[in-house]
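Only one chain comes next, encoded as structure tokens, the form predicted alone.
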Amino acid sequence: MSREFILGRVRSALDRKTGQVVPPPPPVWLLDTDWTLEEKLASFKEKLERLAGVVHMADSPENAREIVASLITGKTAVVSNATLLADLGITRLPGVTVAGQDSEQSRKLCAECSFGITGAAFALAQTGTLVMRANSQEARLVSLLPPLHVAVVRKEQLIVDLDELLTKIPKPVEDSSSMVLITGPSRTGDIEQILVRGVHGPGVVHVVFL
């Protein structure tokens, strides 16, 4: 079929005429943005539990250093270079080391460590999601090819869902080379559509909230 022809049915499906124009598009309001911080925790815990992620809530930074210290006890880690987690002393933790420059020597590092420890730009409260822009201080790799993710976020990063977040962030990789959302550990119902954790990304995932 001609391109006009196909023009003229879509024309003809929502009552309009040729050269008629087109009217703007609604406005998006956002829809309860009003939660108090406690609701949004609340929220996010229970989201992302009923997925098998687990969540902690660290009283200080002393016991958000704590709480990642005893997750990766006897496991090598990978950590990026978010200044969050150099602040509170998880890159000097044993076992721990940081994500370089260097992106051959990262994904070595990514691939043979047991874990990935980074911050985050945002966690939706909505649907317990983390949201990882890609820039230099984190890097893709370490929230993605190590089997275990540890998180690790401040409060005030915690917003309700997707619409805020695009109010913060409305051109989200106009500085940064991609922008990922994390919900759960990876999972697939692909094979025999039997659910397997683990096949795409990490098949565990821990949030620290400080």
Second form
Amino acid sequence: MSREFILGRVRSALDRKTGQVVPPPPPVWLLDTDWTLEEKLASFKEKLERLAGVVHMADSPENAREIVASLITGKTAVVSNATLLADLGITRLPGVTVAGQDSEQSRKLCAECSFGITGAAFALAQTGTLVMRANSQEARLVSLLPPLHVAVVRKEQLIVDLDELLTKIPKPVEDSSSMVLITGPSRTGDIEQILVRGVHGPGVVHVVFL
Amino acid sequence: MSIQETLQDSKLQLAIYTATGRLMDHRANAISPELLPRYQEMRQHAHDLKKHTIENLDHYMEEFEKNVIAHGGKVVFCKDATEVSDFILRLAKERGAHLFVKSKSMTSEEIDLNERMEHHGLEPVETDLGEYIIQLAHQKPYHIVAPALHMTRFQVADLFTEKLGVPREEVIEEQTMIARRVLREKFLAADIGITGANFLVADSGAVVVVENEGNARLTSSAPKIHIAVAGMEKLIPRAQDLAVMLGLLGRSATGQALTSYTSILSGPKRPGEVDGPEEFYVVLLDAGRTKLLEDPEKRESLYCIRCGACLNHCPVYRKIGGHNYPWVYSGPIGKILAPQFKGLMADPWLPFASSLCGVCAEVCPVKIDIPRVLLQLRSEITEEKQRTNQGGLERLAFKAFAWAMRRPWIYEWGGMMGAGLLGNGGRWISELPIAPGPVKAWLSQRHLPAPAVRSFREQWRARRTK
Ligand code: SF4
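Having seen the form predicted alone, can you show the form predicted together with the partner chain?
Below, the chain from earlier opens the complete complex, with every other chain and molecule after it.
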């Protein structure tokens, strides 16, 4: 509609010509912090627990499956298509349904189940953050619609912080339509600044490290 | 509620003070040198980034557009509010859409998008809890980060009973769950989701939305169509710049290093992805921004990342609250944005309603020199008044004042007379029997301090002669 008009006005306001070369922007500023795995695990746990999230350490694949099984006992769960979850046998636990590739089907499951179980692309130690990328393995709604979220993450996926994430992935939406950083449960303080969890997204977040 | 009424409402005063005070504490803690030693450097870096982007905005707008298109989305350039609503109405008609879910967007408040949509029979539903409450109450946001900051649980209870027909509920957790239930249905039924954007990333064609509730995630993921409405000043050059920008935004707003959810989104769902919108649009809004760009002196007003820190720290905002500012943007940033967007003389008093204490500039994460812009606006307004011969009376009064101040005998005599009149702490000045008009209005907001029993000049003389 007003594309040319607006761009023209911007250029004349800034005294720039069409296609005029742009001086280099300030350099990218990303810190490179080196932490040991123990430091990263300790920090992730501390940060997420401060937000009322729960961190579990599994010492074997069987143990990871047992932890998830005990969390969801007697409840329904939708599991993302992540290979890791199938490999761990989580998809075969009682009460569990796999999200699948059909958008409508997956959405319906997510709207009905108590738990959403996912993997994660990365975890950020500095802030207790899960990094979710939308793709054929991870549907957007699995970590969003159910009131409880469980993420199973390999220790190798634990990196220090946002700086390291953006160093590794300079273009976060190049091959996925969505990258979401999840830091703790959904929360609000909109009424009298009283903290309430689970207003729209999951009110409880569990992370199982393997 | 007028300024006087706000000042006299002790409950409201307490609510504003507590809420802003808490946000101030959270910020102070998050940026403390132990936790964030590089904070001042980050501010300077963010300032430089925004300055660079704004000064080359046409380039970044085009780069952004190119990348959105590459990811299968569309950018819609809109020069004003009407173009935005025209676009949305046309799309709604073509797709047979009626129900819209919206996540918090000051830009959409700025152009009264909800009213425009409702006027054409569409149903826009705000989904941020605070915004939802405000929408039900037919009010404007009280604060750019905490829109319902002024409302109590009891008012919310009344509102929910009246508007939603639910039994009266005064427990905040339960009220929140009522909203969750009502809004969950809307999310699942909505045809189109409209979000704002905290940042637009040029090199990725990405919209970045920061939130704590998850309603923006739902708004951008559940419906088949996602529209992001954003002012074009929201651009930053690279996704990698997000490390600094997000770190400053969350900490300055609520003291969070990262908020619960940060969504980086570009284009509709890609081939192979399970879910996500099928159509993706970004509305790039001008609505006064190009005009503001023309002025190199005040251009920096566009660096604002809407963190709300300047509101929380402002001694004026903390007394008069958000609804006594003439526009949706309140507090110090509102004071410099309103005159530049709505016209200098729309509310000529606004830039003067500041003590220029400077705390806003001190806390601003992108280092906007708000007091300097205020002074600039003041001088422009004064010039404009002189040009149109307004404000003569005030000028005359100040001339007389200056004349008296240069003549010590008059000053001293005036002081002695004054001391006798100040039995009620100087309030008489606002109670003078003066006919309503500019003088009365000027005086009604001003009290004189009580003078010392012995003036400084008297004491000085006494000492000298000892
Ligand atoms: S002017 Fe600065 S402090 Fe105020 S809202 Fe904008 S970014 Fe925050």
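Here, rigid core means the biggest group of C-alpha atoms that superpose within 1.5 Å across both forms. Residue numbers count along the first chain shown, from 1. The structure presented is a predicted model; accordingly, all values stated were derived computationally and were not measured.
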So, does residue 188 move by 2 Å or more at the CA between the two forms, with the core held fixed? no
So, superposing on the core, is the move of residue 11 at the CA at least 2 angstroms between the two forms? yes
